[in-house]
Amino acid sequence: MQAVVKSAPEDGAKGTEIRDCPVPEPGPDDVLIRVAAAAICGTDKHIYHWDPSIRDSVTPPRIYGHEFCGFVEEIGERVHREGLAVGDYVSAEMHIVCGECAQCRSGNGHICVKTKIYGLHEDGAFAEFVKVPASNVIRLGDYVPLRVGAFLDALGNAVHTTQVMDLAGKAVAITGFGPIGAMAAAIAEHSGASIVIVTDVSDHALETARRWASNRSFKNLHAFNVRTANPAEVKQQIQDITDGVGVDVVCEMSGSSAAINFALDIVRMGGFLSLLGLPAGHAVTIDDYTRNVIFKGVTMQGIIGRRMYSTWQRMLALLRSGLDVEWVVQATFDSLQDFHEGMGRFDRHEALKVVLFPEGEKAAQARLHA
């Protein structure tokens, strides 16, 4: 089969190569899936130019790639999931936790203290066939396009940042319009927000943003680009438009001190922080502690991947209610031949979601279809 390898601890295309890999055996337990649609994140982008964070976590050769689609190949001899057949459209959680740990045992998967990631520690999706465990396929119904299954990882971790509170009537702010703030303000608008705040650095990502809201007709967007402007001129506009409350949530998906920051500034005293951004090094510094947080009486929670498997639920119960998210995909390219290509859009800012068809989109369309 083709696949993209990470093929050698070197930056850009000297380290990536396309080519010919032996299909996966699936073990006993295992699926093997045929990927229809998989698609390209910012973990994806680390490991392509081997930046340091990611160095610990994959070892060359490795097929990458996280987020996909496909359908089900060949169910190993072990497997006994009912409703669980050859051809089913499905996706998978890529995340594999022990099921034994302290936090296994207590309903917290997603933090398990021996998490393998399919795509880092194991080979990955950017391939013809991938095998995942049986315990983590995820079945799909036909409201979810294979657009957008593609990317059900990062939609699920903007699902599970935004699921802090029920976000009917609140006003929520959003720090960071790349791909996944982009999904963010999506559930914001369906799930009913009064408002929805969004600043950034880049003009291209604000103005992004106003056109999705002007296609969904919704009126309470408000772009601000906290580079050019005056924060602090930012901050009372803000507090105009909540009429001097502040917001009652902020999805923080940048990950810099100033954007944490600024999300502390403006968040409503008693309000939410969902914190799922990295900071480029390991350290941030909180300009005002004492004032707004401890003060505030404000409520810090940090997002790693998704809740097993409850966002799960949530996320696709939010698509078949009408979530929609497939304008996230700005680029297609129906061959993994194409995936250099594809890095370089997304590297670029070009597209908030690039998708790649191994077979090609209308072979995998009629496959869905068959």
Second form
There are 4 protein chains.
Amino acid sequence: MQAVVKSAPEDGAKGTEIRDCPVPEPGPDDVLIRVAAAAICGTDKHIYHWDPSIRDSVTPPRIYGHEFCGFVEEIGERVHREGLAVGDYVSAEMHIVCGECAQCRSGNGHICVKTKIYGLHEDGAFAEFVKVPASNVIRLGDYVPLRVGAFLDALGNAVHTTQVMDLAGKAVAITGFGPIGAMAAAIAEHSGASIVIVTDVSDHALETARRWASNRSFKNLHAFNVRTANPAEVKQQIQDITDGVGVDVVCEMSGSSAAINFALDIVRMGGFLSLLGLPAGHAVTIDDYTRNVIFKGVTMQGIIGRRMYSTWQRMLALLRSGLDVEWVVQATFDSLQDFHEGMGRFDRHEALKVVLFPEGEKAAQARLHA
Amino acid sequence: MQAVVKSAPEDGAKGTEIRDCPVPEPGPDDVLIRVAAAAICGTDKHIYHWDPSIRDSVTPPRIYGHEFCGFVEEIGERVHREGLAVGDYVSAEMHIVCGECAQCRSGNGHICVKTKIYGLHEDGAFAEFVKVPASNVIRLGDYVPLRVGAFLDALGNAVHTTQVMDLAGKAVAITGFGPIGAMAAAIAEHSGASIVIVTDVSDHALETARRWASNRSFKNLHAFNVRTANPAEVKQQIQDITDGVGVDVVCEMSGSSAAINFALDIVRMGGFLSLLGLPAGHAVTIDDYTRNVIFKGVTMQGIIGRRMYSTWQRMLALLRSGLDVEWVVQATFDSLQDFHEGMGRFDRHEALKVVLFPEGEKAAQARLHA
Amino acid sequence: MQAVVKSAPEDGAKGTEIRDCPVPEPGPDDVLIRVAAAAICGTDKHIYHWDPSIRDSVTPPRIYGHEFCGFVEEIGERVHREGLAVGDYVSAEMHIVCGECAQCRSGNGHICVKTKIYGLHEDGAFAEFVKVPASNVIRLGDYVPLRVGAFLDALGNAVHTTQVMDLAGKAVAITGFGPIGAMAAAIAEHSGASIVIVTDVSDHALETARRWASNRSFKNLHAFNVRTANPAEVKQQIQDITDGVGVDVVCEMSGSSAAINFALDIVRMGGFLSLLGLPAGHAVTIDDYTRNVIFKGVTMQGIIGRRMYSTWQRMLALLRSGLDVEWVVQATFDSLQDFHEGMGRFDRHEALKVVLFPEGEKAAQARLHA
Amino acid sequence: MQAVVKSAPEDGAKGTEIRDCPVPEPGPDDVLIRVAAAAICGTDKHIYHWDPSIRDSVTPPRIYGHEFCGFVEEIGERVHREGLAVGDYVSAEMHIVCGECAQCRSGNGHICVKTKIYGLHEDGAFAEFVKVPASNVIRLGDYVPLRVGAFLDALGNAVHTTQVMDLAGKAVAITGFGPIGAMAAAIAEHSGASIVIVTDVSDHALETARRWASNRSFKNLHAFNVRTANPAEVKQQIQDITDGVGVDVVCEMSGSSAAINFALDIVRMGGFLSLLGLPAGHAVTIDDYTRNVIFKGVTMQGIIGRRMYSTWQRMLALLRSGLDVEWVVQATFDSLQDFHEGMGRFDRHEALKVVLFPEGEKAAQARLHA
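Please supply the coordinates for the form predicted together with a further copy of the same chain, as a counterpart to the form predicted alone shown previously.
Starting with the chain above, the whole complex follows.
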């Protein structure tokens, strides 16, 4: 089969090949899935560029990809998942957890300390086929378009980030309008947020946000460029928008120190910060800990992965109820050979999400509706 | 001034007069409000018919009305509410609480055991003017239409009932599609509920529900007549709709024993019942307590009034974010003289909500936009 | 091996034999455990007397027992539980769940609708050996005395019932001072409850409660016989004890309609009822639903089994921190042959808990300290 | 009357006088209280030394003191608090909030942005008499010893810090064993914490912790000097103590960057940090934000003041249930003249809490038991 392989510890095309690989052989507890669509993620970008932060986690050669959907091709002999059948339309949670630790055994597998990630520690889904443990397979309904099925892992991050708080009637800020920030905005609007504030450092991103709101006839979006605008003025505007109270919930998607401090500045007394973004380095300095953390009485929560599997359940229910996130796919390709081109588009922020169809989108659609 | 007065302990027109009364004199801590619009509530119906259940609470003569909006006419000398000014567009919480008990002092005034209700224990808002304690006054923005401002007390019940749980992506059932059930349905849809199931015993009510969903292009409404349909079949359909899992949250709006037991039948394992409806008598028998309460591990919560004032804050935020409930007003009158007629319409279920404008709707609109 | 077997669909000794059975053969995912101690539970009593309520769940012949501790004898070939070794001191969760349903997959296995219970639907632990799925095995530390290890399943019910609410500084009532009620009282006191109120219909039970409190030098126990005392007076006393506020949390352990209504009478506005007790019949009538459920704004939660496995984690942590529940064991026997005698003691309420040691207590102690 | 006055913007005795002042005149909504006992707090120390951090908040001359208890001397004419009478034994919340902002009106007055603190922004309680708004007065029972009544404000901080989480069966760490850390340890032990870990940089403080645990026969205290010991070794020991899982809840009482990072290192995946301590400067650097905040999925909550008034309700209930914190008072004085001496003891960490009795302790006891 064809697969996109991190072939050598090098940056760019020198370290990544689209080449022939053997089809993986599913073990007795595994399911083999024919990949219909796979999406490029920020982690893939780090692998592609062989960023120092990722080197400890990946040992070439390794097949890329942890966001995908596809069709069940083969089911391992010991697998028992009621109703799971060859041909089913599925995705999978690609964090594989130990099942034995204190976290796993109390329903918190998403923070298992022994997590392995397919597409990173093991071979992933940028290929014609991928194998995953049966327990991690998620059956999808036809309310999940293939282009959305392709990035459920990322959508799950957005759902998990917003899942901390009932957003109906809340003023929600999203710092960083990359792909997951964009999904979080869509979830907030869908969930009845009264105000959605988006901040980013790219006018292109903010334009995308405004176009989305306009297409939805959503009037309560406020988008700010926190690089080019005067921060004090932006803060004042946000105070005004929120009647002097401040923002109820911030979804911090950027990992930037500036954004984290900005978030602490604009959140209301007793507000909530849901922290997903990863900083470039290790350290983050909170500039005014006394005033913004203690005296404000805020709550900050780190978000990692997706809850297994309540985030998946909620994500599918949101999609079923009409959550529209297909618009974040801004580039698609009909062959894995286009991976370099797709990565380039993603890298240059020309597309929030890039989806590749190993067999082509038409063929995948035909299988879905077969 | 004109006012609608429960004048004698009699049923119907014999016990209710529209007559001249002195304008109330606000005390030093009160605000006098010129009533723009007032809505008829189920409690008013009990007073009108002098139902046994209400007799202990009302001593004629008593001015009706605890759902209204209006404009500040006069502010008591000791009142200190920043920014509150004569002419402001306002509503008010008509539950007056003691402020001293353990509940009041821990932020749970809505369950103060010494609550007094204006329009019941004291004179209410079906009049040209009403006085209320300044602390209970709520300023409104122009995103609250007068017709909606007229029934915020009832909308607050609906918000409080749904406030128990994040509804985004949830399967929500509403047993009883009266006015508050209708508002709860609107809130659920607005908050991203994946499925809204409505049950009632009136085809007219269910028709209204279906028309609402159709107008909203909301596809996931399922409405059932639990009187005429076979209950077992309805339950089976609900199981199918929810993929065999059951309903996540039931908002019980009817108080009927049958509905409460039906709710317990359709709720999922570990589900939630938010109980607002009052039974005709005192007792309710749970038919299968072992299976439906204990073995299901459900949670049931009684709902009373509105949280002071977080429910109000959330309600206004929901209206600001576009929650549409104006459609529940199905009859309006331009004079308090039409109270008997309005009550008739309400009584015969011809209108979910009936709103009276003491000065006429046009005059009230003129004041609002002055 | 010897085992206590429900041998025929008959009441008492006619339907229960202590007899030789084959040692169970563990499957590849199972663990075989040598039973050190097993405790008699209320469910066993229903099986013993062949009560109508239990007949659908048990098909003789069936080995009794779902409360026990012991030592790992053999580990199935596919079992992977880090650090689990032959000889380990263990207990087990005897609810076996499907692992696939919406509840199981969201960390709520305790409300899996396909639960099978060993000692009921499959052979249990009143035997020299028992096999259980490896995932359900719980390793114990030496801070768990054998006599306590013998009834962790029941203690888990008590922990789960009290786990709904932080009890520190709370007024807690326990309606029904049987074995699980007694454990709940111990947990409440250990967790800093400010007041513990116990109600029962047996003076013997109340005497036990008072003796326990006295031994602990716990001064805030109040024990009431709700059969012999005037209920109105008891309610008044409870109002006085709680400064007129009422009880914060009720753990309802009896399933009696009278107790459930009493609980609703004494709980404070906005209070919490944790409902574990099963009624004799199916129905429970709430006498004053309007006043006690709706107007009080109470929350009621049904409790079933133990959370897998957060209840177990908490239970072990409580035992480790010094929770003392060994005193509820009021009768022990050194042979399974004494099962009839033990059941008699339990049946006549002469002992809150009865523990049998298949090899004798001394031999079991020797193994523990080997 | 005598009072301890910050008389000039100077450090130490030069800026603080014990001198005659007029008895405050209570307004119509105030209560005048005869001070029985008052305690020295860390904030008083900052005022005493005229630390830069405090200068903006205090304008000399100003009477010190926001921790005290006493007896009602006079009640303002408009005051309505049922049962409040001259002679009552009381304390008071010294944070005076606006009552009108979004926080105040939703039961979150403790994070009112307009809070005024008596003893800082207005005259306080290191005097023979103090006046406070009636709403802030708290009646005490005789289960509150005078020495404890003297520092309920500080105890309230400890209760609020620990109130975030049910501590029963939890592994709790307390970073910083000053007075509030000591109280938090007592609360944790009283509430059934399975393990209490204390860290500090002073052997004297750790000795006090160990003596306390020994006096209580509490076996699960682990106290570490994080200055003199090897941090990596301490972390390893804490891992071992918690079976490799880590600490469930950290109460961060020091405000030190090192302690905050240490807390993040030892907390378990998904754990909770309750943050009360104030840093010396403004900024705090989180050294490993990616690993310790995001990947750990921790929750961090800033704690300010005491919830009005649920923290007070809980605090009194804990004292009533036997919580013992009197031992933190390690120095008492029978005259306000001893303020300089008391401050010295507090300053040199010779006493966790220092209590002054304006009339002498015996006289105060006599009034209490009158």
